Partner chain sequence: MGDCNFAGRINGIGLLTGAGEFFILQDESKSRTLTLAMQLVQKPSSLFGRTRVLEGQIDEFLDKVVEAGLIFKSAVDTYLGHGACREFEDFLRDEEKVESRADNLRRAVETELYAQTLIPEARGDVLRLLEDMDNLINMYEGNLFRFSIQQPAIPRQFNDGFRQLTATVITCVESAVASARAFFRDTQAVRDHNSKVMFYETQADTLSTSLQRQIFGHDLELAHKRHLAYFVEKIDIIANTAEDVADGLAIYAIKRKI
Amino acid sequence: MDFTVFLFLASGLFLGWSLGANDAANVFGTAVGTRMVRFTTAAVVCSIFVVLGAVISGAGAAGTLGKLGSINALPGAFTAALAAATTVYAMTRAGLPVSTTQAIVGAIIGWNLFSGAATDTATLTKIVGTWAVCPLVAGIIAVPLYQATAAVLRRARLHLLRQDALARAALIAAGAFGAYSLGANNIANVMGVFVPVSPFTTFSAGGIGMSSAQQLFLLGAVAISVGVFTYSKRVMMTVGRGLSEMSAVAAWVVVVAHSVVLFMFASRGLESLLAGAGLPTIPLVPVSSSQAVVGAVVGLGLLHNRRNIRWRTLAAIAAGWVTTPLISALLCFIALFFLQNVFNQRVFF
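Can I see the structure of just this one chain, in the form predicted in complex with the partner chain?
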């Protein structure tokens, strides 16, 4: 295989690394930040389950991104991933709320505009609608889950130490589920644009087959794991300090609500289960892990005291749904122009 293939995949791997560095904190931040779970334990569990989620359940959300715009040249996919990564990096540096999902969608639209490919408005509407629904659903799940958990614990009258041991085990289990859901849902952001131009071929060994997309997802998931091990500790400690007012129960509820939401929008099994029962299906769309967490925290905040909520922060998140894709699309368009005209690369066919 040509070495340049890996060069072009590098932007996706960088995106994966930054996802691992930042979003692992949504899953294990509170547990590690409050020293309930050791960082090494969190990183190992997170890495294993991110890989499993990405390889086993990653195809659903990636398929929806593919419908939005099927980037058909490797340099084009490289540029889209690079534009998304740069947007995320720049907005994070500027202290603005940003989501990898929204950045990659903007980049795909940028590629569509540059290549003259049509953007499927139905898919776009579905994706943007999901961004707004995702934090809402997280909040709706978090409130009854918290009330039920608190009622059970009050009735169980566990010893403080036993409750502590249970909380540690529950945080690790919820973290594993969260990491699986993160891998399943967000691998589309990291490697989705490369699926149509994947340089890998399907292989099977010992009865286990792996499609080219799954091999891409495995590579992306490894990049996420590297991000978890190399950089996420700082973010986790910051999250832990920032949420120190939150009880262990509330922290667990937030992680579970976030994980359920990510899983719902990524699971093909759930989709076919609902379809089989004649119920409306849930769109398989990559959603923002951070915004699912915000939705769950806001839900619990509203449960306790409406005045706890910083509405200005929420407004900034909503504004990000517009500004992030716009910036990313613009960056992608400009970068594609340079790559095509300065470096003589074919960015679309």
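Output the structure of the form predicted on its own; the preceding block shows the form predicted in complex with the partner chain.
One chain, no partners, no other molecules: that is all that follows.
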């Protein structure tokens, strides 16, 4: 591969690293924050299943993101990914679980504004709509799931040691499902802008074939894994202990509710099943894992005692959600100007 091509893909890898550093907290933050799972164990499990989810099921949400604005030049894709990654990294430094989805959407709109390309308002409305629906659905799932789980455990009357061991195993299993869902849904945020200008060609070896998009997703997933290992612990603690005190059961419920929401918005199989039954389908869009996990945490907080919720922390997180797409769009617009006029790179055709 040409070195220039690899250089342009580097911003996507940086965005993947930033997503891993920030959004791994949504998968294992509650488990690590409650000290039920060690950080190293969480990082290993998260990394493996993020890669599997991205390569196997990542295409669905990426297609919708491409409709928002099809970036048709590799330098333009590089700039959009770099703007989103810089925004997410800055928020991660502040210890806030922000939305990588909002960052890349803001960057794509910045590219659209600079290039004069039309923003697909129907797709934008669909994506923005999920930003409101996602935390609400996660909270709605979390409350009855917690009540049912607590009822089962009360009837089981397990010994404390056995209950503790069961809780740890359940948290790891839920984290694996959550990591798979994160890879399937959010790899679109990392490499979606590169799909129309992918430098790879389809290849097969040993009877296993990989499309150009899958190769991009594999690279992005590896970058996510590196971010998980190197920089995710601080945000895990914010999610796990900063919003509300949680028991091991509540921590498990939060991860499961978050994972179900991400899977719902990334599964082509579920879409086909609903369509075949004549039911309304769920849009395949990259949703915010941060919003899903925070919605689940707040839902459980309201179920028990709203005074347990740290509203100041929630307000800081919500402010990050509002400013993330705006900052990302502005950064992308400014960076495109410099890349085109100072470095003579063609950022759109």
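Keep in mind the model is a prediction, meaning the values are calculated, not measured. Numbering follows the first chain given and starts at 1. Whichever C-alpha set is largest while still superposing within 1.5 Å between the two forms counts as the rigid core.
- Annotation for K67: C-alpha shift under 2 angstroms between the two forms, rigid core superposed.
- Once the rigid core is overlaid between the two forms, V32 counts among the residues whose Cα shifts by 2 Å or more.
- When the rigid core is held fixed, the Cα atom of I56 travels less than 2 angstroms between the two forms.
- Look at Y89: with the core superposed, its C-alpha moves 2.7 Å between the two forms.
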